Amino acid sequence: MTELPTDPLDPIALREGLVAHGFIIPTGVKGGDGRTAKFEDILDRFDALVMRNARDDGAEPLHFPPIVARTLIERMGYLGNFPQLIGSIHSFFGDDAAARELAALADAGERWEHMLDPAETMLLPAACYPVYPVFSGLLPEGGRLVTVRNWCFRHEPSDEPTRLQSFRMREFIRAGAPEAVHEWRDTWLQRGLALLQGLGLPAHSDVASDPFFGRSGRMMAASQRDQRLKFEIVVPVISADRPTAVCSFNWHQEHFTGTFGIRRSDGATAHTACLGFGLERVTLALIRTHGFDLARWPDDVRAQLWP
């Protein structure tokens, strides 16, 4: 059986093992490694398992590109809450003379970014963001449930294998009456925990908070925890003391419905909640737990992922 690194909770050793056993491809970009077919197979099969588990929920699948309108990011309040994570897209809008100057600066090894201007788009920070404007207006009776899978970007460069700048999320987004949305979030917390534990992962759930920025952000994080608005499912991947969040469950209350005018069928303001599986992180948790040799993974785990 192929063994894990000597200390499987050492992030450097784990990363070296992932490279040596052909799961990731270093690119020189921190948090931007390539993934091999072997890695992608696990990721896709876990996503398929989630979708089979959610089949009877009747979630409507929607598909969006991994970019979003700059104006939407502004409306979301993301710049005030998470400025350290943003991915702004800048492009060249100059004439021929400016283009030659730009190329000359680059050829000379000098800085050239000042010749770019912001585009109308930004990199998508959360897979659920494009969904909320779709909900605007009156919801159907019983609300609405949507699922999306997308690439997300957050500027957190790191050599730590679970801290990625570009990663994929499978999300489900629920809009409707407050009590129904809250119950849906809490029910899925237990379903998600059972699904991950059923794959042999030593997972548990805990109250959590988002990485709000600055002094005011610490107050917002404390309030989020006090109100139990966010839960995470965590698994030891690179640390036993600080396990890695692989899935999150968020109750937004009226945060997005007030912004986008999302109302229940009776005209009252709706609530929203979302849950998201970090597909790369779950894949890494499975490799960390069961080893690099996929053929030697437990039979019951293989039966679920490779039915």
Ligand code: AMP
Given for the second form:
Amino acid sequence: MTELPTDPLDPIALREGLVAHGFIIPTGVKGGDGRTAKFEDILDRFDALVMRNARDDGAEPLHFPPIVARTLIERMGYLGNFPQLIGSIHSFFGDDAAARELAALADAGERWEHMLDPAETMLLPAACYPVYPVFSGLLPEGGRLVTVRNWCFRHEPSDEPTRLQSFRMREFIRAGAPEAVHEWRDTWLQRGLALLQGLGLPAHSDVASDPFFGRSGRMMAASQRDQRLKFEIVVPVISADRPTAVCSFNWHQEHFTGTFGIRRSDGATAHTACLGFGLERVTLALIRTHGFDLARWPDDVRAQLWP
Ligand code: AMP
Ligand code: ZN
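Having gone through the form predicted alone, I am curious about the other one (the form predicted in complex with this ligand); can you provide its structure?
The next block holds the full complex; its first chain is the one shown before.
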């Protein structure tokens, strides 16, 4: 029962192994599996390790629900860039008669969603989104550093165990002088790599791009790469050729400071950057690398996660 799948990089075999060994609970929703206490323990222990590693930075922890204002999604430019990933919340606003009709349609096995209307909220696509409006106005001397952890939704249903519709990110978000923000991003890239490699993961970093939608999206992705705005740390989990991104580093330059009127204490131009660890993906990379039997994980890895 403790062996890895025969082809360890076969996504379906890995998924079956995760179920058989009591890490995930199938729900019938692609990318929406349940997680057992054993899975959650690894995820939380990794998050705690990240927070210990970042302790001296003094990031301010903020907490938001996994929903955002529809207007924030609009202002972030998400509709033009990633319409294929959107999660929109709809609810029922009708009267008694309409409610009876809604229930009757569902009971009869007919479609009923046309009786709903959009609510003022959408599902959060990235943990950092609610933070930028908080930065609006003049930043304190030296800028700001915030950390958040949240559930994120992206509509990308898949049988791959690493591609989820609902997953958690631990993010750090920095706003400040352009050079300081750039340097912070570079420092964290090395730090993130050292942290993941220190856990025995065969991790490396590379320039990356976001899955911008459509034909103009391909040009945006190319320009994002050319400007080296996005980096990822990747680990082979389900494929040796296409390793999985477990951590991303995004340098937004003036994109969000312009949108949200974020300026330095002296009124000068500010930049933002964020980095996000995909907590389920790191957990899966650890299980994939060290095996289904936690007692047999290398001692130094266990010592870091369960200090
Ligand atoms: P991104 O905002 O796309 O750079 O994503 C930040 C991090 O979230 C990535 O490095 C992944 O680790 C994780 N992530 C992104 N999409 C998914 C997904 N569909 N399922 C699980 N984790 C994801
Ligand atoms: Zn972010």
